[in-house]
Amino acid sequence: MKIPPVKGTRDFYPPQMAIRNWIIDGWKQVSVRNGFEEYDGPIFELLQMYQIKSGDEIVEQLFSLQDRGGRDLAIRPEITPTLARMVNQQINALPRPIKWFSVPRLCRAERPQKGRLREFFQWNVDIIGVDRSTADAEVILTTLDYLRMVGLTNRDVQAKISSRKLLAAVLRGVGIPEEKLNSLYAVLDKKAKLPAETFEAMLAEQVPDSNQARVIQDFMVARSVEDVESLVDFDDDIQNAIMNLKIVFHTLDLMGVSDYCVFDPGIVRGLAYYTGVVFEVHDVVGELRAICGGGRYDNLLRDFGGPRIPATGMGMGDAVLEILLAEKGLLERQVPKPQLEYYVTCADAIFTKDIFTITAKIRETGHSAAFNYGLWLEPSGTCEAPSLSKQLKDAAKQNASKCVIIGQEYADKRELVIKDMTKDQPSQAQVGVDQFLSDLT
């Protein structure tokens, strides 16, 4: 009986592994060049950690278990709670600002869909200890830095930016009580995913007053920060939130990515813990789920027992990203093909032992090298080797850049024949074995 993989998980055969490594290597490269340091944590945590951040309903969305001591644990569905716990543990020893990134493997017990899996990798970048809007801009810039690097243009993706603080101030301004905000956020977050009449019906359940609902609807379709200014009466919270947004957009313009960025008050981010600027990156066509999302979460460390410290961050999963890159042909053009540097062959079986010796010496210098497993060498000296033509065909199959041929030249003058396989018409030259090995180091 063949056992299939668990639904919503992936097997990474070498071609898929090459894509995964290319994506993750790019995430790490961009993180480092933008000044972030890497961290990681355990793959499971106390279940309570996730209940603190997302409430008891989170239990249905993750894989939970009990250890032998009866403790309730969960395989991590995200890494932000781990980040908060780790920072709180050493809060007085960590230099500010804390700029960390991570690429954890995460698991969520949900129904698999296109771009949404039960097991996936996620790139997280966070800045902790900075309350200025420039930190929000930095997170968005780092996100767009990666997307530009892999070839996605502003015709492919768009960063949609809004403010949870502004939304909260608008809702309070029209008379929505504080205790109803979180449930209303969840409804507003679904606006782009629902037919207009369905959304309006859900909004009417939460906000039966038609005047309040009209102001909220007008806010949700505002095309610019200036449009919002004409919709609502100013108070300090609204003025401060609008100023923060203007600083973010101005900073992103100075950094050269404004053509990727738009104001979209429909970006709400359903989780209650966001407190300021929020954003999501979507494909322009709008056929896929959000490629990534994030925002400011100034209360999270306090919720985990630490002090109130400002923080902002972003998470980008690999599943939607890979689909988009494949659709744009960017994986095929950029993911490196397997490349073997040297394939060591012999023109006669009497040189079989020399293949092993030279292969080992090539590898010692840090270069990749392989040989044909049809070789046979007994301690008594009996040896066998496939024909040279068969060995060369095997080298071509393994995409070897160069073939090292051990033949009569080696017996007569200690010279090797080096065949360059990267050209349409392969060329070859003879070089002394000592010189060849010396050139490799």
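By rigid core we mean the largest C-alpha set that fits within 1.5 Å across both forms. Residue numbers count along the first chain shown, from 1. Note that the structure is a prediction, hence the values are computed from the model and not measured. Compared with the form predicted in complex with the RNA:
- Positional change of R155 between these two forms stays under 2 Å at the C-alpha, relative to the superposed core.
- Annotation for Q206: C-alpha shift of 2 angstroms or more between these two forms, rigid core superposed.
- Once the rigid core is used as the reference frame, the Cα position of L288 differs between these two forms by less than 2 Å.
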Given for the second form:
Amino acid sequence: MKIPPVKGTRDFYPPQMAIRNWIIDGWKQVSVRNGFEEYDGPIFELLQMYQIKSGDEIVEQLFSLQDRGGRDLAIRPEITPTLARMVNQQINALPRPIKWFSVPRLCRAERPQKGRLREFFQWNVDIIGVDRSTADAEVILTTLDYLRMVGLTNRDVQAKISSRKLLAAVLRGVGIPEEKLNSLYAVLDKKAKLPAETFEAMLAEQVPDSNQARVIQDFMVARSVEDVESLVDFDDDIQNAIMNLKIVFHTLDLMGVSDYCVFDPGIVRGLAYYTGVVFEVHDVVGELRAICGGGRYDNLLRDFGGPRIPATGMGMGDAVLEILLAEKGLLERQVPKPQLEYYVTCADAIFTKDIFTITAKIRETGHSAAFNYGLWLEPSGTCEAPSLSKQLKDAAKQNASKCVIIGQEYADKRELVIKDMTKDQPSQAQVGVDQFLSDLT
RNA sequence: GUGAAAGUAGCUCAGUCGGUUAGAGCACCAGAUUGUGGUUCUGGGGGUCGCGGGUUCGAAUCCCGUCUUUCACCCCA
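Let's compare: the form predicted on its own is above, so bring in the form predicted in complex with the RNA.
First the chain shown before, then all remaining chains and molecules of the complex.
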């Protein structure tokens, strides 16, 4: 009976595994050079962990299970609650700031689509314990540091930055009541996806007062932080939010990534827990869903039963990123191909035993080495070997960079022929076996 | 969860008024080549045409269901 793979999952054959490893290695490398330390948690948690900040609707998007004691568990759909739990648990012992990263494997029971699967990897970086905007800028820098490293330019991707605090202050400033903010966020978040007329209609439904609606519309098309200043009257909240955004942009400018960054009031982000700067990175063409998203969430640790400690962070999934990198031809060029260093061959079957001993010695020095499985050797000395031609063909197929040929020179002078397989023209040299092995170490 | 399109070999796809044992390229395996590979040539394996049911003398082809994928919604932590 043939059993199909599970909906929305991927099999990683060696070529795909090479891509996945290359992406994740890059994430880790950039995390470390930006000063983050790696952490991880369990792949499942108590179900209630995911009900705290998101409603029961989210529970339907979870893979959940019961253990034998009847506890409701869920496979993690995100790692931020785990992070909050871990930090809260040792809050008094951890030196601050806490700069942690993780590359968890996550599962969500959503309908699969392009760039969205039911199982995926997500790079998370978070800075906990810093309320200064410098931390927000650093999270964005780390994100862009990676994207730039893998070869994406500002013609490929763009970081769209806004502020939940500014948006809230503007909305309050025009007289929107506090309890309407969340439903209004949902509408504003859709602006980029909807035709202008549809958006206006939805906005009018939420904000019947046309003067209020106009100011909101004007805010939503602002192209810079400065544009916002001329739109609304200053109160302390607005001034504060604007200053924070200006600091973020200024810092990013000094860090040399301002050509990737743009102010975009349309970045609202789905859930309610963001409290300050929010950002998303999109492909410039705008054909894919967001490559990553993040922002400041100063209340989350408190919501998970800890003290009120400020935090800011970012999450980037592997699915959309991989699609974009493939489209730009950046995988082909950069993902390392499987490579064998030495392929040990013989010109005559009488050297079969020497193939085995020399191969093992090469491996012992830390280099990779292989031989042909057509070789045959019995303890009595009976042996056979495929032709040298076949062995070399096999070596080429395995992408070996060098071949070791054991032939008459070995019987006469203990010398090996080392053939360079990376050259188009024949290129080989003879070297004593002891010299060869000692050069390897 | 809602709506739409597609599914033929490992991959990309041919294959219609329904008619013998379902094809190609690439990939894979083997030979041509017994001290020198990547090219070339020759041959081979591999498909109950996604799965199940129906119509028919006869179904890859027509109809229904189902699964998967993709697209548009919901959602996007």
